[in-house]
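Consider the single chain below, provided in structure tokens and representing the form predicted alone.
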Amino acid sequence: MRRGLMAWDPAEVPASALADRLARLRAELAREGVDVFVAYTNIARGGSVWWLTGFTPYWNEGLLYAPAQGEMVFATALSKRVAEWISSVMPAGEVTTTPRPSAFIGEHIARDGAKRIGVLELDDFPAGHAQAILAASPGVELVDVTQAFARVRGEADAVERLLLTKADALAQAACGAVDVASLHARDFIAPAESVARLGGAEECFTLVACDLSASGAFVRTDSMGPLGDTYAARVSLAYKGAWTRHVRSFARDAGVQQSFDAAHAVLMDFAQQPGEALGAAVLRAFASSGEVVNWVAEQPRGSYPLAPVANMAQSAAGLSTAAPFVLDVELKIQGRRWIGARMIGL
């Protein structure tokens, strides 16, 4: 369950911006010969619904239905008592609470006479929901529109950039607030959570890599133990639905910390040169800091607020140059693991 503030501020997220996003999506789907759009959402996969409605779904699952004309409908299995509140923080679309969201959407499809139903991430669309839609609207065809959605979603508008700028500043402040004098990971990371929540983050995950000499894995509070000689803090947070991440590495030894700080400064100044590939830019920028062990770029992708779109192994694809991205980098500095991350391209 999300524990932070969820509220709609029309100055930060104008309804006109959401209307423009929907119009661009409808135009793209029309070119694909698709009649309506359907997206599945749950606690981890709320990115597409947020982008279109301004509301981040939480806890339970639901479906967003966007017809060719008229209001979008968000059908969720949450209880009726929260419907009025959802409407107050969801500036675009109508909300309906129902124990059977897919059947409800299927009935809408049948009434609208739609035939080709564009489904976001069709391969990951729950089979039960697909069957209910087909049962309620016989004769329709479900088609995958993931790439069509990605083409529209790949451009960050001014509203999203403003939210990401605020989110990233908050994530940096949270990482900078950690208690470096602490010997235990929980005490070390606790101030970061406080800064993020008081700063307006509606969701925040504060994790720690307790001993970088042993592992670069980040663990939750319930798994945290004593800090090693080198360790790292990771803050992933959402501000009004816009997600970012910041990672910073620390060392007990002052000399090692100086090298870690120098690498972090490179990360903070990172920028690609005109025409330069991202991988080449990472190798160039960090050449004087240490050996590049790995890097990953993440952006909003489909229903996920952050997903890999490029990496060192060349096993991820889909990076959009028209939108900011989170860059995660791992270096080996004087034989020691260093990890850093920040939002690039704001």
Given for the second form:
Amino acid sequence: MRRGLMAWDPAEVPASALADRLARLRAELAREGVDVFVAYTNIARGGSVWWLTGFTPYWNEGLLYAPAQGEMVFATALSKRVAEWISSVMPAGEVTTTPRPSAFIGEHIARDGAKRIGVLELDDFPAGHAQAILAASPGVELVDVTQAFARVRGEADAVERLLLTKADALAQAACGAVDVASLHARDFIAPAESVARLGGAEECFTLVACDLSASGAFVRTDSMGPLGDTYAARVSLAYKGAWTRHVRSFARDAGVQQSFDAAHAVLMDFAQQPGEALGAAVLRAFASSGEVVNWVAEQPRGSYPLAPVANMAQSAAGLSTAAPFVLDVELKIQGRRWIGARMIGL
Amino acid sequence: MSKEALAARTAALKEAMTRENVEILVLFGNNWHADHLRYATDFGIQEGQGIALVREDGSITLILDDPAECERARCETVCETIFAPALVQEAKRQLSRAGNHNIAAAPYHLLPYGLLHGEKDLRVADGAKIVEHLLMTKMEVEIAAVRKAAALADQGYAIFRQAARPGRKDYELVAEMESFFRAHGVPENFMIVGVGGQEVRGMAPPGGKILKKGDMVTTELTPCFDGYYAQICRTLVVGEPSEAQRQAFAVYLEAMEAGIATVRAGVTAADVAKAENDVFRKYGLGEYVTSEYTRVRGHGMGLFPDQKPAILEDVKITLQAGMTLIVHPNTYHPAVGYLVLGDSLVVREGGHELLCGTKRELFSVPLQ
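Shown: the form predicted alone; wanted: the form predicted in complex with the partner chain:
So here's everything in the complex, that chain up top.
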């Protein structure tokens, strides 16, 4: 549920950048023989529609329709008054409020005479909406264009990099604001939430691994308990729709904290050498810190703002080298679990 | 939530499945619609999507497509948890393995297309009959959680009043709220705000407006406890309220109290809405209770912050004991702008149990 700052600043997100993204997507879809594009969005799956329009729903759901030419249409069942607000924060596309968004899009498709409808993540597309589109535009074919979208989306432009840079700075500041003197995880993490949102985070998920000696799982505040001797904060946040994560590990013992800080410094300086595979780079970078137990790389994937695209057990073939990624690393340092994460490649 | 509470929910679900002759119930969810999934598994999904398979013997498999969420679920739930990046395919595989059963699913309209369509289409019925009633009409153990959420909403509004000062930006108020809620164990809060005067036609996420003297600041806070949401709606004025603001507020107060006085088991949602709207009509403000200016006159709350029944004059759902609602005559007032006021309550046989304790007044915050 988005409840932080949601505003459009044309200096940050010029409409021309969004037009360029749409043009690239249209060209890719045309190569696939697809006439038009449809994507679904809600607060958990806002990534693709945000990338094309600059907007993520704060609540509820919507459908984006990109015809072969002309303005995109964003249809939502939210009220007319909310639609007016959406128009003020959404730089691209026309907003339509209707109790039946998918039927509205289907009628649009029928009017446009489109036959092959490119749907992002067809398998995950809500069946009710798919059926309404098919009913309103008989004879069309729904085609999954997830791969085509990924090829275009895999390249981060300057606008996205700028937003990610701001998001990364906020996430770092939030993780640095935790109350290390606290005994309970809730008190420990609450200041991070404050710093993130005061800095303009649109959304923020603050989780804690309360006792790294027992588990590396990050839990929400309703499951948090007392902090152990070693623990970690995980801040995932969006700044103007651009998502990042930052993880820092902490220790009560000053000596252990020193080794944790040293590993974090390695993460902050992490860079691949030319031609070096990500897995090899992780092993090289952390060789003197501890044993690498696991690593995961995350990037935007379809409608998900961040999703795993590579890890220690698999190849990094799914990782786009033309876009930043979140690197999440788990080490064993002198027998203790250490976890860190940050955005790489900004 | 306690093991006993979850066991009570599981038993209710099993009973409903038996009644509807359903052998496997498929429940789908994400951070927007987390309620169905949470009811069965007690897992509050935050990222990605999830599907729970509830079997007639009460065993449950939770499938999640995010590895970190899966790790969290293994800490927070007792059911079998599977990580599957291809969520739909894994769910289909599990259902195929189970054989030819009577399957129902909810929320039906949000079910993934790939689950219902493919090489071999699954026959899945709409499971709304099984789940909707359970989500709307709560057991006492669930009401206890809503009651705690309402207490947090009251405490939260006190923080909000302290935070609202001239010169502050609207999102800075949200920052204070969220920090307070995290420190008090609240993982989710639905919250929108409005800042200004006659030009403000509704509430939305903050856009960076700076509070100034004379502004009305509206908000609805909706924290959750054990996954159950409760809401409070209040309006404050930066500085002393004007006479117009006071007069407008009096209408909303009368409307809310008329609506709340109507609430009891056996009346319809429409009856409550009419009671609220009649007050507006009495003062010549009938135009402002239409969809042009307002969405609903209240709504149900539970594991979803905005669940059925919507309090509207055309909603004929009968209120039943155990439903938890907010009654809020929130709408635009032509003299002063958008104004909100609302309290959460439980529907009881002879009336209602009020859950919010914050004074029903147009608050004023100091200019310094």
